[in-house]
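Just the one chain here, the form predicted on its own, laid out as structure tokens.
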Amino acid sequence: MVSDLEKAKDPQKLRRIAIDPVSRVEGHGKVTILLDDQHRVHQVRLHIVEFRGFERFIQGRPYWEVPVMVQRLCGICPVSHHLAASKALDHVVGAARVPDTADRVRRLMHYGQILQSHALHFYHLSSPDLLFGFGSDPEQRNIVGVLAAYPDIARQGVMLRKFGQEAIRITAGKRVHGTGSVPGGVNKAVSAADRDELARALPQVLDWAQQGVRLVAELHLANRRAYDEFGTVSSSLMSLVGRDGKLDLYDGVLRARDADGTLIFDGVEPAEYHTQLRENVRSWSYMKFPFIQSRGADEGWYKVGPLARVQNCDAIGTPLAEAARQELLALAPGRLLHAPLMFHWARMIELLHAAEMIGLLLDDPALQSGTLTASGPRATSGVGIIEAPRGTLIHHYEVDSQDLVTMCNLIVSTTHNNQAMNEAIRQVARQHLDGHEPTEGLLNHIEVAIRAFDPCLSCATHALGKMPLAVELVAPDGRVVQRLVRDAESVG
């Protein structure tokens, strides 16, 4: 029986596995796992070990700087940060709206970095797990082993990266950490040539994003009961919805169902989204633990992502991608899919939405001209909020009269997983290594559960409290002369 550190027995007594650190996933983290004498399984969790701080140091720079300076928190997803600070320091500039030209801007790079990275997450991380084997040779288990077994997967993967990037670099100006997006609208609009670049490689990414959908569906149904049961633990979940109920990656409002279903909130707008949110800390990682305030701590964790925004929603706006949400939800007609491994299968999905979203995008005239930036009364603060690749990602900055950020809040995906992702990794553990003397193909199975969930342990590393630091003062000989010490909880 798997059980926090709270409950075991004698931590001291027990052996301690890491697996540090945690392979194929963006950031650096750890799991940590406490096993007795027969290989009983005590605890496992997932730390992340980086602290990085941006929401301190964004303090005191001026407002305009943001969006271009905390999308370096992450090379994988910094169109999300970017698109996400400029929506938050919109309503800064009294843009609540900003002109059709900007927001099918925005929504083009928004919906090519989805494709980007669905594309990197499914070929190149997560699918030698599922072509292989969780247990196999882990010397053929990565990307250059599809490559040989699987030439024509690896290809589409990497060509569907490709085209996604196009879309960062059309609209941001570069494919990672661009300028596009600007507080109140964005700085160019997209030419024809750009456009017709597009156009003439859109037909065969929507087949190759076709061909995935099928691949991953073929791969969940041939494993049913064992990707089914693999981490699977129910809870509520989480994300925005277009205010018609339609899933909207890009804007919207805030919409939560338990794990049966029911409506826990819904239409809240991201101005309000603390109203409903609160967040924990645990002295073991620099990664925040967020509830919904009214379950409480214990019972109020959700998973966001791919599989909880194909299920929130009512309908996805787009023929191909609703055809197959259709076909994910009929596995279990009238109830909620939670296992982790349907992620993968969701997040195709999306992958699937984004090409034709953006062929839509780029048939729509606003695209190439209008105007570019909107301006209106100034505010002190802004929320922004919208659906990144791996699920809600929230920015919250105030502003004084100077223009300078005096605070932010950022609660980005992986964050709101945490819980969810040490759920999954403790299920997997008392499914498949208690018991068991742990090989690396056993405990490569606790890794193919946080992959699941596509993490970003970059992004999550933000910290209430003070962070732990050991100062050493070393005399020339190597003696250590003086030693302080501060964690969680002292400084001595």
Second form
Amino acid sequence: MVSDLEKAKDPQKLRRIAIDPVSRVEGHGKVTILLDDQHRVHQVRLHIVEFRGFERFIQGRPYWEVPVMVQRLCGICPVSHHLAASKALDHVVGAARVPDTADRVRRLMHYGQILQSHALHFYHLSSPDLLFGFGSDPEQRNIVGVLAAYPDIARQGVMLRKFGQEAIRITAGKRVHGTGSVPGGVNKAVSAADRDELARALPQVLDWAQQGVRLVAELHLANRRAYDEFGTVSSSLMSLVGRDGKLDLYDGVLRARDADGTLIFDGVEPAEYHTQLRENVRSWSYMKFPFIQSRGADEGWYKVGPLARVQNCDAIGTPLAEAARQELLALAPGRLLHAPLMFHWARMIELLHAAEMIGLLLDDPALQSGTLTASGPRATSGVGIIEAPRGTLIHHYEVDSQDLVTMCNLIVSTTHNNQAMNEAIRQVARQHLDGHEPTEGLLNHIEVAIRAFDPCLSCATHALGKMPLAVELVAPDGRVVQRLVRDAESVG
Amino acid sequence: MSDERKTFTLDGQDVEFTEGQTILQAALASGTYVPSLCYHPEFRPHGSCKVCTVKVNGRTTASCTTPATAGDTVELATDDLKDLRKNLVQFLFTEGNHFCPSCEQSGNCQLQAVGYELGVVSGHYNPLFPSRPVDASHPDVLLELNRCILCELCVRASALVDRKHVFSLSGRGITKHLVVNAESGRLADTNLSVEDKAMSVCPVGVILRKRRGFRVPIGERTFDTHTASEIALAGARGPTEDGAP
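Same protein, different form: I have the form predicted on its own, so give me the form predicted together with the partner chain.
Once more the chain from above appears, this time first in line as the rest of the complex follows.
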């Protein structure tokens, strides 16, 4: 349920501490904490302070421009948006099934993206907390500190990311914001030279990826109790799974489980996402709060991302990652794992899986030649769902008879985790801040919990309509004389 | 004497020309690039964009419309003229809505390529963000008026080659804009066809074949492999519809 720390009863009398901006995450966000004189925590909120509005300004644009335009949401995971938009528009151009070559090229692009983004998140952004300690010296607690103290680990992170970026460049034309995927397919196959370049590097990448899984496992098990409890709040989980029930990060159907593992829904086709999910808005954040409709706005929040995916699927189809997954699941037989810090472990399993998948794709002849695009009877709408590095990403478009977009709905990975991140930081505030004078080290604990979800805050703020706004005219005695409210629902 | 060599000096170097050539044509023929946007070797010079401005005997003039004259002293690459040319291109970027990152003509756009050639790294001036609706009424052609630089190449191609007069400019000064020859104002109500010459002369991304954007991969677009000056000097004129030089 929604935490009692979302809204303090008497905020005027409390001291406000802001972590602004939250560091070592993508995008801009802040955390506000309200404390009383005894440092007891009364309110904790993760606010998203930027407004992007892509859902609105994509309207009126030609549909073939969309995969290139919407990926500008993000510089870290543009491939996810590029592909989710393409997949949605595949339906519009009558190509629900794209040619094999297009499928393989897109998958290579996507697994390259998963690999580089997971490497970036773990090694560059989160490993300083795990290697040096959450409250360690902030001058060391960064990637430069990791380079000095653990040069091999830092170098592996940099090189893993480089490999993923190369897979993207080879398929999309550029490492960031390429143009490889188009509605109905792709604009080129992979050349033999490019394929060979990746294949030569792959054995080393697989070795580093396995070392990465071992590292995160050792870090977790060395502090197991603290890690298991840190910010942990049970919730439902949701992800895409392949039609065979196995992990598939590129395509499949939606599956959600209760906190205890019971299926809430399964086999939901992407186009039917709206029958299961709803979005709520709160006046204090530009990021929406999605929920599972059958559970209601308060009880229906859920987690997405690596930890949801590795537990939601029946198995991982590549042997090294599946073995690593079984080790993770063995920590709590018959139960679901909910600890935010477990996300890191699951993330590294997925990084290993991405490397294995790239190996399989490089051996597939369809990657290098074949039909690039398909088309068929036109449709007026399309939904594309993909598992982005941070979780389930939904793109939904409607296109008119003149080829212009008339409606766009984006439910971004980080948005799904909005309530989960808020609950996690409230739990951390209870566990570590309550009753203590806040220090930089203690406040970093809050950020550690946010980072575990690997949020991309710039991706996540697309409330349709005008900004929610409240204006109050307050008399000197504190009495509210006049209050004007414009919320996101009532306008635009 | 008809076989007498006729020359003018271009930044101090003698440039030979033949009777009837403009300064721009003579310069290109001699291997010197003169930046331009509204010039097209298949059409009469127009002199509207002024990007090819030079100084002839100390007076500024558009080199594409000025006949080469023996003995003239022409300045092209002086610092003040380079600044002027760069400013003109920056004006074009800020007067329209040019969002290269999501534009399907990126890499095939002559404005973008000339911008690179002239060292334009920002619009510099405050953008005007004009409100120009997209005309998507035609079944096969999209008219993206946000990118129009008023070069009139489509006007000339439609009138002189296609003999259709589909396009024209209307209004004056800052309100000047491209219109189509239909009472409704909609492209669908004109007789434009995708085979028309007017479809392949736009130096920016205004007149577009629908449903083909981004089909040319990065690395294979015109200006991925050639600079604007290389294209101009090769006698070709900017991008073609396929992205081939």
